[in-house]
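Let's start with one chain on its own, the form predicted alone, as structure tokens.
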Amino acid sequence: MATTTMTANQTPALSNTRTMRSMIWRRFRRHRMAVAGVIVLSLLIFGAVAVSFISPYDPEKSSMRERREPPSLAHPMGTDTLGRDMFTRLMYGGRISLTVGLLATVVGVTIGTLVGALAGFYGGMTDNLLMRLTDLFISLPRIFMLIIMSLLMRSLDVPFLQAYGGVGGIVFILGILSWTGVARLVRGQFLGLKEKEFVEAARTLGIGNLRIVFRHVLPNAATPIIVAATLLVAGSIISESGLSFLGFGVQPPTPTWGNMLSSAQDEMRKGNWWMAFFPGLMIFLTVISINYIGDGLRDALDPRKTD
């Protein structure tokens, strides 16, 4: 008899879910443009990783018979100044600026998340301590921070910073420097959120705040995080783009789209435009690809809009 209640009970909410998803799917594929970004950035994300198997050519292997070739067949990217195939060493350096862009993010999420959560569910002084750090962050001059902070951490012997030309340093660096505007907008919902009725009735039941905070509250809370950090992806893949452009991101010959696109701008006045068209037309595509598919999840997930 228990075991017909209980699943009587699990269907609704199992029935309940799918329609869910459903409804989020069916208003997502709504937006074209959301659409076309999946599909722009799937490719991308597999070309990085099979790459290998697609071309044949090392990305570090040069040839000074074929340096400087404008796109071919057998280079359909063309290739760079040490006759290096550019759709090769294009593919293997999205493994690094969409990895650099994914981890950083995640670290700054959850760094903004803890604060905007304790913030705004404790206030007080906590939360007056807490905003007062994120005002502090904020103030900061980011690329000037960004730049310092990458010498210094160049100038640790600490071999996570240093692998892989400093990817470990730049995830770093682009973690702690972006998570304000995601414990902002944490806080902001906890502040609404911990009004609520389910919250009442937790405390009621002897539930801790702790378990109050990350069971109960943050879940609620997830469909604007989930937005923001679409965004900070793209936010922490053009700042790798940049600082690697100017020379203190990942260090060659990690390549990266960013430090490719520094290395072509002599070639660009010598009419060689392949070697610097090539990057950045895969910074913006990824860019805009993950900007569109934000854009698409924030309608998607609106509480307040209707089919």
Contents of the next structure:
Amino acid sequence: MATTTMTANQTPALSNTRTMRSMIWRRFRRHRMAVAGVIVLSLLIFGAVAVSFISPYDPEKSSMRERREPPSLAHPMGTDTLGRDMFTRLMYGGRISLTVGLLATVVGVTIGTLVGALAGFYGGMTDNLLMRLTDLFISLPRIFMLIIMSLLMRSLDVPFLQAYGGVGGIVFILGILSWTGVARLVRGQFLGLKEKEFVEAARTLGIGNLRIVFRHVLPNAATPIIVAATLLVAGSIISESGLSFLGFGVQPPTPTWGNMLSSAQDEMRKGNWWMAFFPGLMIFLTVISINYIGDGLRDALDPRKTD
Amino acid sequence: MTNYIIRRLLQAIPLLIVISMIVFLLISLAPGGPTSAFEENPNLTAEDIARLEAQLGLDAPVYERYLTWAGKVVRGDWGYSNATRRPVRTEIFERLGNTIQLMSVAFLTTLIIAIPIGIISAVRQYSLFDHITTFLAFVGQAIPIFWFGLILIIIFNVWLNNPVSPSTGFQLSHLWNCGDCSPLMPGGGMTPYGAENPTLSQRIQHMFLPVIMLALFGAGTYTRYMRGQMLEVIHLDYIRTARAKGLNERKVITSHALKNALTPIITIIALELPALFGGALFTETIFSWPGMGRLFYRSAQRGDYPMLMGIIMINAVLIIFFNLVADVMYAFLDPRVRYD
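What would the structure be for the form predicted together with the partner chain, rather than the form predicted alone?
Complete assembly follows, chain above in first position.
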């Protein structure tokens, strides 16, 4: 390693961050399933991004002569009821499913972090009010709320919500119903951190509350937030696909793993297994990879663990 | 303790009121509604529809309609289904029993699978058994439940047959290759189609796949919980004491460790029970199980808002109730926790 050959007069701060990062990476690498998760997820993302170069097929072009073909060399995952190549459509669907999962998590984590940080830092009435709000959202029956909110989203005449078969609306409702866990987590972190000396020091220097919250306390609470956010991506992907499976999510012809699975339901009962097997497999592989990565991150970032 | 329970029950009331307001508002903003079916009708003019809306009280402002609805709900009138014109309460309670029947069998199956596996995994931490079950639990948590249901249908309903053929009798190979055999398991419904008095075995067969779908799905999560709790307890001093005084290992595990490991599990069960209704939505939809989840799905498709409102409120009540049960159980089972 380069650092070992360097002379002793390097700045301590630099070497600290370097060893910290390499230590986290070393611990993460030791979690074999997490590394496997990174590889599988990278392949899926690569496939989704590069599908137009990898696959010779058009995702929308139907072919009457090639309808319902089981997996073969020409169509590794078979074809659907309109003769479209399943693999190509699944990769295009992956773009939507992965983006929805990621964006919904961004919405959820942003709301959760704001609510949790304000509640934990200010305490008192603010805390009380925000935590009652959190309790309220926790008491909402999730899947049922997702369905009625998606009915509502579909009727609103806002182009942003309707784009790509309603992706914007789905991201919004998934985010708005998924922030409670992060809020409780961040609040807990802030309750402990706000009593620490470095917050006192920042205050003595005359730094404003908002700046203390976001520049001083929040970075110290980053570890559990990162882990929770990782797992939330997986949860959002499952929720989106579940909603699309029931027909209340992203609308065809925009393909997602969930709505492809939905249209394959009847085919499944006729024995055309590949039409349902592969979309579900994509969801499963993505979710298990992300869950293992989250598990690996939790171990790697845990400061109580030392090598 | 009684004071605590009463206070929590009183706190639940404003929470329920706020939830009902939010859901009512969302639903009143959604498209469709009782008069939407008439909009396509050429014999009805816009004035006719407006008159109908006035008759039904739909032209009043949202808060007024909410108060009317709330006043009726308190007196036990949950409104009428837009689709069937029958009372919402009757429709829901006709199906609630079917949902509870399916879920209780599925949940018991989950616990019967998960608790022993969790205990053995913890006692033999890092053994081959532990590694395999930990992996399977991860798989179980990552499988989309609706996909799992479809896989079960293709294996047990489409591919595998009942090995008893009406013409040539029992033969093991009939299981995968048979011309005139029936499917191994029914792929939907609660009883055979049109059956007046289904036998117990027919009922069990129809329950088999939906129960497996829900049970294996939940088993992953509960195995992880059980293993985690058991591991926490097993390294405590009193367990070492029990071993040191010469108690056999079996007794240490079953009567000393297990008792304390189960306490938090019971709380978790109470908190997670309402989530089962969400899982039931998928199970009932896939297997055409005539329960509350399927009713919700059908009502959402038809824009039957009074029905959606009723089902969501029942679920909100269940969530709040089980939260309270979880807290009370926790205090009841763990003498160190005190509420006042």
